[in-house]
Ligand SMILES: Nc1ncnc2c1ncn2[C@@H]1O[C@H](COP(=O)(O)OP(=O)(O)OP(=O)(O)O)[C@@H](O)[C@H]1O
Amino acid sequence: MAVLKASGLGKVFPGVVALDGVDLELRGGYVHALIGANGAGKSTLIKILTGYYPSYEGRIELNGQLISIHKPSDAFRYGIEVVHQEVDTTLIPYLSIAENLLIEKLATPAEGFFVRKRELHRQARQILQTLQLDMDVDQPVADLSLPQKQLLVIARAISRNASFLILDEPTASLGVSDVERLFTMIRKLKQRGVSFLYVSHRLTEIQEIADDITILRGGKKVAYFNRETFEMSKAIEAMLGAQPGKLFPTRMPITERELVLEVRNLGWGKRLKNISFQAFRGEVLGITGLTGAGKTELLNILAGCEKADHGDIILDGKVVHFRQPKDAIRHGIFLIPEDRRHRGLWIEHSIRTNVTLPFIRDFSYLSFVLPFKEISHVLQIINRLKLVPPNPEMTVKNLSGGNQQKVVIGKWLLQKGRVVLFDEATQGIDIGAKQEVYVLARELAHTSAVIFSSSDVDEVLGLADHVLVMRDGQIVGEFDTQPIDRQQVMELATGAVRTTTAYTTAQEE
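Structure block, one chain, which must be in the form predicted alone:
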């Protein structure tokens, strides 16, 4: 089986050592996990292996022979491919599954300018059947779910005879069942000798799927484990460079509990069915369930991004109606969305612009924006959130994922919010940044009702005071006593149990 070995890899940018003498070995039929905090050097290492950088330090060997990788075509030639977290950027949405799977045959057809569609579909079906993927090859890629798109990109790489497959945060947007489906495919491909470099912030997944684990910090390799020697606490310590503190902030006794938000019989087509609950200032309300359970749709309606077909949203005792997000913002309902890059940030603009944009009138006079007022406000947020770098004019796209998420949260931080909605707020960020998000959510609960929605059950159980479980657009379980039984929550989320007795009784009343 093929072995790819990198020795002393290094990359220096003006004033920054991004990667410093890193060694890595990918063995055929094994999963090698690469972990580290945002900015640790993972992306730089991936870009070297895939030919993104024409120059770098160190050497790369394939089966003991020195090879040169200075452009993407070099990586393809040696069987190295990457599946990026944002798979939409590598697919053409309005072409079919077959056309995306065999895109090279469209670009360079064997018979002149003509493509034999029937033959293309036959080859595509054969590839999908080999990987045991049940997809209609004539279906447009735009109609696929995110998990299906990820599996399609992996199938395309395998069809090109990729020997080394780099998966960059492959489960960041997947639910429990989709993760298991991905892991099943990985295990099958391992048996065929395919090697994986698996990049993820989810240490529980690393523990399950990885054979080898390399940890980077500050551009350097600081630890290596194999499956037998891996310990979660030691891995976290290596990533952070310090003893890990408690992941979730301590729950303080609730001395003052004020009803802020009430939802009654909210419904939206087939996506949400008779949703009712209450949210209080002084506590964190957690909502969990599999991807597609209806959590994001619910929060989007509360934030004015969508309009329900029926039901009431009651804020501070009064029924409110939102036609668009600015109506919800005016009432003090703020959303940290699931897709921060496209819905939470103006990615090409500065921290200053992103933080002040929703409340730009507060920083203006006679229709002119006053930069000195903006800067003063933004510096308060930067200092409170410990943004790196602490520069209001830094373009957001150049920040790490964790610091981007801080900007999304930061724009609401000094406003008088009544309800703060967190939707998959720790997706794609490292464990240190996750801890900071949990602390912020707990702090905001002192002044606002906080609703924290996540498909990560452990995250919700660790943070929330009160937990709702959703499945198929409905609330199927409700828990308000600690500790909450994780297995019971999972059974409800997956449908192994239809609903909790307590919630059934509450519905009947």
The other form holds:
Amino acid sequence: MAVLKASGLGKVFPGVVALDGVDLELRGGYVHALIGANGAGKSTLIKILTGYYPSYEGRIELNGQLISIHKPSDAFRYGIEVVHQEVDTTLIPYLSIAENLLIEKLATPAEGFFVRKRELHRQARQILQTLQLDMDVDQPVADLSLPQKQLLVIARAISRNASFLILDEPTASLGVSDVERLFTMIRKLKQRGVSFLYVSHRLTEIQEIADDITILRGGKKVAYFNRETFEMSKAIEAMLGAQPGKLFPTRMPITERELVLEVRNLGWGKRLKNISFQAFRGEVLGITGLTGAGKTELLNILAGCEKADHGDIILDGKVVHFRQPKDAIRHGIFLIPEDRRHRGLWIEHSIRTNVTLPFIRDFSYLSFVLPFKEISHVLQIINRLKLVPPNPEMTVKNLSGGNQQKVVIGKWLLQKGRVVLFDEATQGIDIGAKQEVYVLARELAHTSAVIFSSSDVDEVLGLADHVLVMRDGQIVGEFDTQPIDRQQVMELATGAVRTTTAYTTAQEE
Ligand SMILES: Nc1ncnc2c1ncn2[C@@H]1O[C@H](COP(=O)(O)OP(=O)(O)OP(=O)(O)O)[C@@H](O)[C@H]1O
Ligand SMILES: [Mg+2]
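Taking the form predicted alone as the starting point, write out the structure of the form predicted together with the named molecule.
Now the full complex is given, and it begins with the chain already shown.
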């Protein structure tokens, strides 16, 4: 079986040592997990192995032979394939699933157009079938959800017979059922001798799927475990360089709840049906459900990004109508969006510009920006979210994936809105930053109604006071007494049980 061995890998960017003398071995038929805090160097290591960087330090051997990887085609030749953190960048949106799956074949047309199309579809269906993916091969990729795109890119890499498959946070946007499907796929491929390099911030997943575990901190390899020696608390300590505190902040006693937002009978085509609930200042309202359950759609409507067909949004006792996000922001409704790269960031600009520009008036006096006020605000965000590197002038494009997410969150966190909406806010951020986001969400609940939506059931149960469960565009369960039964929530989310007793069945069709 093929073995890929890297020794002494190093990479320096201006002012940052991203990777420093790291050794790593990938064995055929095994899953090697690579973990570490945001900015630890995981993606950098992956980019070296896949020929993204022409120059770096260190050597790479395949089955004992020194090999040279300095461009993507080198990696491809040695059977190394990668599914990147930003999956969109490798798909062509206006082409169909079949065309994206078999993109090389498009470049070398052997037969006439129609023969080719039929043959393309046949092959694409076959690939999807062997991986048990239920997708329409003729559908344009632009119409797919993020998890669907992720599974598609993985399917494509696998169909090219890669021996080394590198997955950079493959599950960041996947819900439980998609993760299970991915793991089944991985286990099947392991038996065929494929080896995996697997990056994830979800440590319970690592425990389930990994055979080897390497931990990076500040670009250095700080620990190695195998399946037998792996211990969660030791791993977290190695990642953060300190004993972690409690993951979730203590719930505050609800002394003065104030009704801020009420949603009545909201509906949007087939996506949302009969949505009614109340959100109070003084508590965190959690919303959970599988990906595609309608959580993002609901939050988008509340934030003025989409329009409902019917129903009322009542803010502080008054019915409000939002034509665009600006209207919602003016009413103090802030959204931390799911699709961060497209909606949350100016990728070419600095951290400072990204976090202060929407609120520049707060830092100005008579149209002069007050630099001191502005910079202290930015530094506060950088410190609390432990942004790496802690430099306000760093271009967001050059930040690691998780640190980019921290910038989006940071932009809203220090604002005092009436309603703050979190949509999958902790996707892709490390456990230290997650802790901090939970603390900040709690703090915000003192001054705002906080709605925290996530397909990670455990995080919603750990943080929220009151929990709504969504499925197929409807609210199918509501819980408000602690502790909440996890099993029951899961059953409602997946549809194993139709409704709770705690909730009337009026919503069901
Ligand atoms: N082009 C670049 N220019 C400058 N610095 C860079 C560049 N690319 C990466 N870095 C820096 O290198 C360090 C390592 O980044 P990397 O993307 O490897 O982290 P990561 O472990 O993948 O983190 P995450 O979990 O957030 O994805 C970070 O400090 C990052 O800011
Ligand atoms: Mg990364």
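What we label the rigid core is the largest C-alpha set whose atoms superpose within 1.5 Å from one form to the other. Numbering follows the first chain given and starts at 1. Keep in mind the model is a prediction, meaning the values are calculated, not measured.
- After superposition on the rigid core, displacement of the C-alpha of residue 163 between these two forms stays below 2 Å.
- Residue 121 shows a C-alpha shift of 2 Å or greater between these two forms [criterion: core-superposed Cα displacement of 2 Å].
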